[in-house]
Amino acid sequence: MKNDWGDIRKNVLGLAGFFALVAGALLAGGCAGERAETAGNIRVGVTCYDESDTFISELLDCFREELAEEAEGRAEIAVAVRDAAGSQRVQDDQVAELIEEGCRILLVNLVDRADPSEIIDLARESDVPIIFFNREPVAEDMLQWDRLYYVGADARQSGVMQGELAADVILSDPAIDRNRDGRIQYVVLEGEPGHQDAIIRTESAVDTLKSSGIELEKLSWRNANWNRAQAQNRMAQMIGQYRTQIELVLANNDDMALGAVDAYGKTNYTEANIPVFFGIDGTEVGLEAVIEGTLRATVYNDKEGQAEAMAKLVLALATGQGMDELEFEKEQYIYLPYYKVTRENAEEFQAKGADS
């Protein structure tokens, strides 16, 4: 697969520029500063589930970048970054104290995505509008103000996008079926339980495998909640059960599908009993393992492109300029594709990171 990033976005400016640009008005820890509020001011605060996320923590640092070159020569950025470390009840805390300190604008990563109504009354009570992304809200609770918005992706395409990778290497590689039985047993590392996106990656992977006249038999499967340390607790759980019956890990990131490989690092198999990994999110570290091998392919999470538009959609709602400019959909949402990443592409997709 080609991608000509030249066309989607420009390069952004480095995060020295960054600081550069925010340093009259950036006070560590949160918005307020010594200076009276002005048209050229924008307060911005952000709250996410969970810092230690690998892609959550990428996708930060290209929104900060982002952010900086949208707003030069339009207007002064001031961001405090929270880290709600998976408990909601912090989370709706740290929207309370960020609304209180003067931030006009919220960004928020919920830790619960069902449960965004206290968040959603702080913000509306005080007229701040809320930029959602990355964990989406259900929709009915998108619709309890018109102030709301979700910047993210597609989880459906992702599974079916790493559905699809999985079945060009399985049906190119008849290896893959070690015990020549005709069918590939799989085990699965999911999210979060219960996660709308866990549940749809791994949904929609397995079923486009079985549209791909793959045979599947399931083994097992384990909750690691998108982490790396957990993800080879749970996948040196299953080796115990299954020793080399595995022949396939389909995990729901990449940290997931690492902490897989973790796990068979501490195991004395051979390579000719190893199953086949296959990832989502397109990180660094996950795109360093395609090149590598030790990831056959991930499905690449356009952080730059969702943190353009995010950048582009605290500008607007800022000044009152620019919305006309983004696509939405359902005058809510704006979703970003996402992209196949395997060892003859991922070098480009390294290049776009750095880049950024």
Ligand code: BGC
Given for the second form:
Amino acid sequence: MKNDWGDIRKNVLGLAGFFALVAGALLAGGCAGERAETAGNIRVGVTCYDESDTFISELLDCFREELAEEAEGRAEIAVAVRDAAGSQRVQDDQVAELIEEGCRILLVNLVDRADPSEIIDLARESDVPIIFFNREPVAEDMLQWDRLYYVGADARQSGVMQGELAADVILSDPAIDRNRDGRIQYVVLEGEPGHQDAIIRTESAVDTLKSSGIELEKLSWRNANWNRAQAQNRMAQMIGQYRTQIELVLANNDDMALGAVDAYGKTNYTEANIPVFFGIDGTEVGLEAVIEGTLRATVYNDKEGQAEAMAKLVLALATGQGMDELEFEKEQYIYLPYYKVTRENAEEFQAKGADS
Ligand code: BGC
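The block above covers the form predicted alone; next, return the form predicted together with this ligand.
Next comes the full complex, this chain leading.
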């Protein structure tokens, strides 16, 4: 679908399919294909891999807010957000359209993180810099051009923190080893294959648990593509197979941890037969679940920090000012740290979300 920039007037922040207007000012008319000329009028194009992903939709909301804040008094910015709905081909077409419509900066949440070449070629031909976010291109692709950036977080750190949180809980509560065999029987719910946050989170969480002196027995694992409903279904299969043997569920994100909780909700198991669950993200529902105690802990994937870095980078690229305030690694990467979340501090993270 091709949007006309004139439609900006009919759309407001947060509507689907759409142009969101930030910094309180309308872009002057203009039809598709026309390029914004002044440094003050900036069109920014965003395409995400799947807008129904809980973390991505929360991150995008933060980005809109952060961009409005950063732009205030400095530039008039209009943002077009497209949803690739899981198709790399659709995303490639969206990038071509966004460039044609005059976007001067692109933010790309790749569908297939190993396949950005077409997007990079299109952007380079028009000299439109790209900020990749959340789904990290492989290092060789980032070297294709010096106007490519990445904003995200270090997958290993989130896995280590999940492992440390789980180790704290297990070491402080012997009842978690319900069959008292000196080992923790566990299962894993893994994110999309090929995503930097899937395998690395699992491996580092498990390694951390082991190096804390905890004996583990892996019963099984399933891929649930970050998705709550899929995780419920996969967890139900594992419960069918292992009944009450599962003592620990490690999930690569909160949505899948909650899907696992949902699956137990459909059984008639009592508290005494339900494992402990750990997620990653600290989404709205994730934090709520930590406060209620359904998830024992999670790891905060700092969407406010990531959105702020993305917004600052947009402004720096658009205005040529402020690049030196950004903390790059290897000149192209900005990684925000993760944080551990337990019942004790979950409300602080809820407040962080509410403040941004
Ligand atoms: C998040 C997941 C999300 C994925 C999307 C990960 O960093 O933890 O919740 O589904 O990114 O790419």
